[in-house]
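Shown next as structure tokens: one chain only, the form predicted alone.
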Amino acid sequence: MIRLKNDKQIDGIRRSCKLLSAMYRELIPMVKPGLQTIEIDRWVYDWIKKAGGKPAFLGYGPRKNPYPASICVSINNEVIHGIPGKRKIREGDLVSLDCGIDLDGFISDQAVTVEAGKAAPELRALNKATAECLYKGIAAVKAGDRLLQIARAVSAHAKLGNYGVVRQFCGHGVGLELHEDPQVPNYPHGSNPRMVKGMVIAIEPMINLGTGDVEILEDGWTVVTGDDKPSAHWEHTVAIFEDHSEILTDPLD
């Protein structure tokens, strides 16, 4: 069931989103070669708690294997849900950061891919194209139109660069819970509800340099590309109104 939000709820989600983007503005310059990913996670946890929020990802998921960190840090062939640990970021890595904040019960969700040091031209091109896919998808958001217009816009732009579009994972409703209906795919398939006032959705293209196929590692969380080629991931939280849409998270590119 799609949960429509009223203006007061959207304002609460907006405040959570602005806080999340403020965190990213401090975090992104720190993502450099030599940094351990666990250091990112510890910094994020402390920042969110000091700001009066809760890490929305920490403890999320199945009771037997909840997500163990406050942020997902996915490097190169890791598409999403990379668990922070002792791994050090290297020169030229693509580092995807995905995080959410629970602020007074209102949930934000945003992702950005950072180029650590000087990345190879093909990786810079992939990252740029993925961010463009995100904004192509956002441009397709319009009350009264169908949800799969977003997917068509994302996949069409990805195809221009012969990139692989991840199909097994997608965007989603967000705001009162981390993952809500509807699913927001990045290629046209599945249900196609009409976009209406009060919907708040996370649009998040996951675009690969090679195949769109992915696998899940034994940790039950980390998603990697099927051919071990790099991936990029960008995400915004977007609210839909009668006559416009609003990106609730701030631009990070």
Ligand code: MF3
The other form holds:
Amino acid sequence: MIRLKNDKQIDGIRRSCKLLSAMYRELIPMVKPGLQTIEIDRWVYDWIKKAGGKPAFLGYGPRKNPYPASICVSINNEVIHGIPGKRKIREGDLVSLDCGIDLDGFISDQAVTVEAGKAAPELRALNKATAECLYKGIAAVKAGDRLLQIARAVSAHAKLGNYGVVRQFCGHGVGLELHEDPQVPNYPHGSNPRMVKGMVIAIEPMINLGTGDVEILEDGWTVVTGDDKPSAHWEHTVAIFEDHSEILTDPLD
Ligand code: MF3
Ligand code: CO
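Please supply the coordinates for the form predicted together with the ligand, as a counterpart to the form predicted alone shown previously.
Below is the entire complex, every chain and molecule, led by the chain shown above.
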């Protein structure tokens, strides 16, 4: 069931999104070689709490194995859902950050991939192309059109660079819960509802230097590329109105 949001609810989701992007603007310059990923998580937890929100990812998921952190930190061949820990960021790493805030019951979701220090040209190109995929997808958002237009736009752009598109994980409805209907794939498959006024969706291309195949590690969370090649991930929360769409999160690129 797709939960459509009224203007008041969208105002609340927008506030949550602006807070999340403000957090990222402080965090991104700190993502440098030598930083331990658990330090990122602690900083994010404290920042969100101080700002009056709740980390939306912390404790999310199955009761047996809930996500244990406030932010996902996924490095190089890790695609999404990397769990912060002792690992230190190294020069040239591609560091994908994915975080959400619950502010007064309104949920935001945004991801960005940061290059730590000076990254190799092929990694920089992958990262740039992935951000472009996100904006191509957003440009395809239009009330009255079908949702898989987004997937077509994202995958067509990825194809230009010969990149792999992750098909096993998707974007999603968001706003009142972290993961709502509909699924928002980056590759055309599955249900194809019409986009309508009041929908709020997270669009999040996960683009690989190699193939789009992925695996999940023993921890039950970390998604890695099947061929160990690097991956990038960018995400915005987007609201659909009758005659326009609005990116509720702020640009970080
Ligand atoms: N933004 C992530 C996604 O949509 C949410 C991470 S799942 C969590 O896939 F458990 F870490 F919260
Ligand atoms: Co998401």
